[in-house]
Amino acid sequence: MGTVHARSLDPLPMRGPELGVHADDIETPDVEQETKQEVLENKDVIVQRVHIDGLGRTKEDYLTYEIADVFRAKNLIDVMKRAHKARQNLLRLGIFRQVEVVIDTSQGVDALPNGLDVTFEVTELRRMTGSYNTMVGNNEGSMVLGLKLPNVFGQAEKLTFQFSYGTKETSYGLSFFKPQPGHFERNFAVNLYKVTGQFPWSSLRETDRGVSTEFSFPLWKTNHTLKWEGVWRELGCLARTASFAVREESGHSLKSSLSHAMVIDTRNSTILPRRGALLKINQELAGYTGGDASFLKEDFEIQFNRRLFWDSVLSTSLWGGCLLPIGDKPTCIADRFYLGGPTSVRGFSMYSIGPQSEGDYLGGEMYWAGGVHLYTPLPFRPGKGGFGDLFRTHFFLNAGNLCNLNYGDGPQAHLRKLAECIRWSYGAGIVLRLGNIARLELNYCIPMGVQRGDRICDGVQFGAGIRFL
C-alpha cells in the first residue's frame, strides 16, 4: 500500500513543569491557526503545488499526466485518495523502486489558508536490472534469464532481453515497450525473437525467427491488441521414425499475418478464480501482407465462475476454433489446433486427440472443448488460513472433439462432424495454486469416448500450467 504522510496540523501538547515553564506562560494558538485547522479537516481544500522529488533521468513533464488528478481534490480525504491513486500510477510505470507521498500545508507568501502541498518522493530503478526465475506453462517448465533497461529515454520506455531454456522449448528475444503518456494501457511494442520447440506428439521440431509489432489499448470494458508478425519458420523431423505426413511438412516457410485479440476479464484471479467471467476472441489473417502461408484463423475462450456454499466454486468453460485456408494450398501443421492432455481434455495424453498418421498427431482445422469443474476446500480444512488454502479439491467433467474440414461440405456438415465421436472424461483430484504464477493438478481420470488412434492416460495424471480448460 505504501505510506501517505500527512503532517500534524496542530502543535504538540506541552506540559509546563516538564519544560521548565508555567502553564500561564504558554501562548494560546491564535484564531487564524485554529480556523485553518478547521478548514483543512472539515471544509474544502485547494492543492496548490505538487512536487516530485528524487527524479534523475525521468522527464518530469511525462509524469504530469499521472499526478494531474491530485489537483482536482476538494477535501483532505479526497486528497489522500487521489494521492494514493497517483502513487499507484507511478509504480505501474515500472520505473520507480519506491514512491512515498507527503501531504503538508502550503508555505510561502502565496499560501492560502486552505492550501495544501503534495510531494511524491520517488526512488528510480537502476539503469540496468537482471532477473532469474522459472516459468510453468503447457505442462512444461523453463528457466528464464532476463536483462532489462527501464526508462531508456526518460518516458517509461523499456528495453528487455530474455533467454528461456525449457524442457521442450528454448527461446531468446529482444523487445522494446513504449506506453502512451497518461494512458499506460495504450502501449506499443516491437519484438525480435528466435524460438526452437520440440513437439514429440508430432515428431516435429520447429524453429521460428521473427519480428512483431503490436499496439494494445482499452475500449470501454474490453482490452484489444492489434499485431503484425513476420516469421521465418523451419520445420524438421524430431526422430527418424517420423511419419511421411510429417516429413512432407518439413522445410522452410514464411508467414506474415495480421491479428486482433479482444479480452473481457472480470475474474478475481487468472490462476484459480472464485468469481467472475472471461471472454477472449482471437482472429488471425495470414497471406495478405506477404509470405507463403494464407489462412484465416478464429478461436475463442469463455469461462464463468460462481461461488457456492461452503467456500466451493463452480466453474464452466468453453473453447473453440476454426482454421480456413485461403487458396488451394492446405494448412500447415504448425498453424492447426491440438487437443488433449492435462490442461485441456484430461484423461488423454498431451495433444493426442484427432487426426494422426503412423502415431504422429497432425492437428485439426476445427475443434471445441468444454468443461464443468467443482472446486472445494480440502476435507476437514487442514491448514485453514495459511498454507492449506492454496490447495483445493477438484471434481471435473471434460469433453471435446477435433477434426479436419471437408471443404466441399457446408457449415452444417462441419458441425455434425464435430458432434460425432466426442471424447470425454471425468474424475477428481487436488489443485495447488502457486501464487499468481501457475497451478498444479494431480487428478485421477477416467477417459470415455476413446476413438481409434487416441492415446489415453487412464488413472493418475499430472498437469502444470497457467491456462486450463
The other form holds:
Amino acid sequence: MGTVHARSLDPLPMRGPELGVHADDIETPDVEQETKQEVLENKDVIVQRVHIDGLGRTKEDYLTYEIADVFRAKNLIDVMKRAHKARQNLLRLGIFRQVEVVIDTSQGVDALPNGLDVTFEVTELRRMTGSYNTMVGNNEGSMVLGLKLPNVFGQAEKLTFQFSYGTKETSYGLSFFKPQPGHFERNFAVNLYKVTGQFPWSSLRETDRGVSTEFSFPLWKTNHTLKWEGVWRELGCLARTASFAVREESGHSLKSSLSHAMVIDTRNSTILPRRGALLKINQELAGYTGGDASFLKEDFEIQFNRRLFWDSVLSTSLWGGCLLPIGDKPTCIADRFYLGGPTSVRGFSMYSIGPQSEGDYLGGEMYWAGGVHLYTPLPFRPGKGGFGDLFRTHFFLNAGNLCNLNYGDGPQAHLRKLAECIRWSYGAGIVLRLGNIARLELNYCIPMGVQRGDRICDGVQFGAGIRFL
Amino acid sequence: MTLMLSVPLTLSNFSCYSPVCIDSSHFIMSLAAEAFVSQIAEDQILLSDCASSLAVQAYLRMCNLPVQVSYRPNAEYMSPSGKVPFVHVGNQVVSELGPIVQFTKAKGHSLSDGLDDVQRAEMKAYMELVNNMLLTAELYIQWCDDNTAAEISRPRYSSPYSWPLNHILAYQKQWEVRRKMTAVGWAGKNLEQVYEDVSQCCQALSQRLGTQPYFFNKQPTELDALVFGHLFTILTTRLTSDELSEKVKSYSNLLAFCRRIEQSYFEDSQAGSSSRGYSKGPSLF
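With the form predicted alone already on screen, would you show the form predicted together with the partner chain?
Now the full complex is given, and it begins with the chain already shown.
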C-alpha cells in the first residue's frame, strides 16, 4: 500500500528549556518523500478522512481547527506538507507528548481511487505532571515543587502551580492559560502569585502578592499583550544598616495597573541570534484602576543583528524608558529603573549606577542604554558542530545613563541630563548559551565614564541572565 | 539592641517618627541633638502608639534634647523593630523607649544617673508594670473589644490604604494583637477585668507617686515619661466609652502629675513653639 510514514521527523521541542541545538537553528528538513508506489506521486488526490487516534480527554472538535488545512491538499506532496504543518500545530498546543502522521489510501465502500486517509496518532500528556527542584543562590537555598495540568478541560487549557519553599522566603504562583480554539496565539491567562525578592544593591526586600490577567493576540507581524495587574507590595529593609531613604519607602502599597506590550521579533533565536531584529514596547498606566501607585511608564527595547564574514554577527541594541508620576506623590523605589551589571552596562556592578543614598541605589525615572557587540565563534572553533556551538566570543561596547526627572526643567533639560556623564564600558568575553532561555557570560570589562557613587566591577565579570543588552 | 555610636554628639540630629506628618522647622539647639520622633499619621494613630510616642517625646524633652516630630503613614514599617515610635539621629534609627533611653545614655544624656541601684531596679519594675498593664490594656481595648475595633481601630489603622488592602491590613493587625493577647493570657479576659487591671496599675502608681512631684522626687526619669505618655493619652483620647479615662481620673495625684509634666515640658516655650511637633488638641483641665 502507498503508506508514507512521516514519523522520521524529530518531535518538536515543547516549550521550556532545552540544552543543545535549538529548532530555530536547524533548517527545517523537507518532509521525507519516500513513496513506495510511483502511482500516486504526481496524481491529484483527495483527502477523504482525517483521523486522530489516541485521544482521551481532548475534545476532538477543538483539534479540527488545527488539522482542517489537510483537507485542502491537492496532491501527495501537498498532503505531506500540510500534514507536517498540522502536526506542528498539534505539538504547539502543548497537550501531546508525541504526534505521528500516517498517510494511507482510503479503504472501505466509499473509497475513491485517489482518496487518502490521514491519521494522526497522538499520545496525550499525562493528566498531571509534577516536578521537584532544588535551587541555590543569593545565600539562599530553596525547594521548588511544580504541578502542571496540561489540557485540564480538553481544550488545551493549562493550569500550573509552582511552590517554592526557601530557607528565607516562600513563593508561589498559580496560573491558568486558555487559548482560543483555532487561534492558539490568541490566548488568555490568569495568574495568582506571591513572590519575594531581595535586592541587596538597594538594601530592599519586596514581597508581592498579586493577581494578573492578560490577553495576548497577534496583529499583523506583531504580538500584543494587554494586561491588568493588581499587586499588593510590601517593601522592607534588608538590613538594619539600610539607608534612611530606603527605610522611608518601607510599608505596604497597592498597585493596580493596565499595561500594553508590543513585540516584533524576527530574530532566529532569542539568545544568540544571527539575524533579525527585535522591537519591544511596553507601557504601563498605574493608578487609573485604583491602588496607591499612580504613574505612566514607557519602556522600549530595540535590537538589530547582522551576519558578517566568518560566521560572526554584529548586534546592536538600544534600551530606554521613562517613568512619569501622576499626581504629586513621588515614584516608588520598586517602580523605578535600574541600570548596570553584567546583563546591561557591563563593567558596573549589578544595578549600581545613578542616584544612591549611603550606598543603596534608589533607581532613576529615566534611562537609556545601548550596546554594540561583535559575536564570533570560538578561536580555532573547538567542538564545531556540537558543544562548541553553544559558545561565542564577543567584543562589546556598552553605554548608558540613568537619572531622575526634575519637573521644573522641561524635556530638553532631561535629555541634556541623559546625554552628560554617560557611563560606558568596553571589553571582551565568552558567552555560553543555556538552552534558548538564558545565557552565561564571562567578560573582561573596562568601565569608563564612572560617576561618583557608581560601583564598578573592573576586570573579570561574570553574568547570567535572560535579558541582555 | 546594639547601638552604633559613631556620630559625634555635637553634630548629631535626632528625629523621632510616628504616623502623621507635622513638619516643624528643623531646630538645632545649643545642646546639639535634634530628634525626629516619628509617629503614625494623626488620623491613623491609635491609642497605644500615641501613648508610646508621647512617652518618647516626653523623655527627649526631659533630657532637654530638641525634638522634631514627623508623622508618617508607614512609620510602623520604617521602624527597625516594627513598633513606633522611633528616633532618627544622624544615620541611626532606634525604636521604642527602652532602646532610645540606652541610646541617649550612651550619648551622655541620662535622667536616671542620680538613682542608686535599688531605685533603678524599682524604676525598671514600675516601667515593666506600665508596659505589661497599661500598654497591654490599651491594645486589648483597641483590638479585642469588638466595638472599639470596628468603630475606631480598624478604620483609623486602615485609613492610609486603598481597598482591599485596608481591610486586609487591619484584620491582619487585629489577628496579630489577638494572638499576642492569647500568648500573655489576656485572651480570656473581659472588658471589666481589663478596666480592673488598669485601675490596679493606677493605684500602684498613685501610691508610689504619693505627694512627690515625680516618681523619684524632684527629677523626672524615664518612668515619669512613660507614665505620662500612657496616662495623658488615655485621659485625652476619646474612645467608645469613657470608662478607661474614668479609671485614671479617680487618682488625683496622677492627674496632677500629668498636668505638671504637660506644663513644664510641653507648654512652656523652652523649645520654641515652632518645634512643637507635639500637637495634641485637648490638654488636661
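This one's a predicted model, so the numbers in the text were calculated from it and none came from an experiment. C-alpha atoms forming the largest set that superposes within 1.5 Å between two forms make up the rigid core. Positions refer to the first chain, counted from 1.
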Review point. For Leu145, is the CA shift between these two forms at least 2 Å following rigid-core superposition?
Key: yes
Check your understanding: Core-aligned, does Thr270 move its Cα 2 Å or more between these two forms?
Key -> no
Check your understanding: Once you line up the core, how about Thr241: does its CA shift reach 2 Å between these two forms?
Key -> no
Review point. How much does the C-alpha of Ser131 move between these two forms, in Å, when the core is lined up?
Key: 2.8
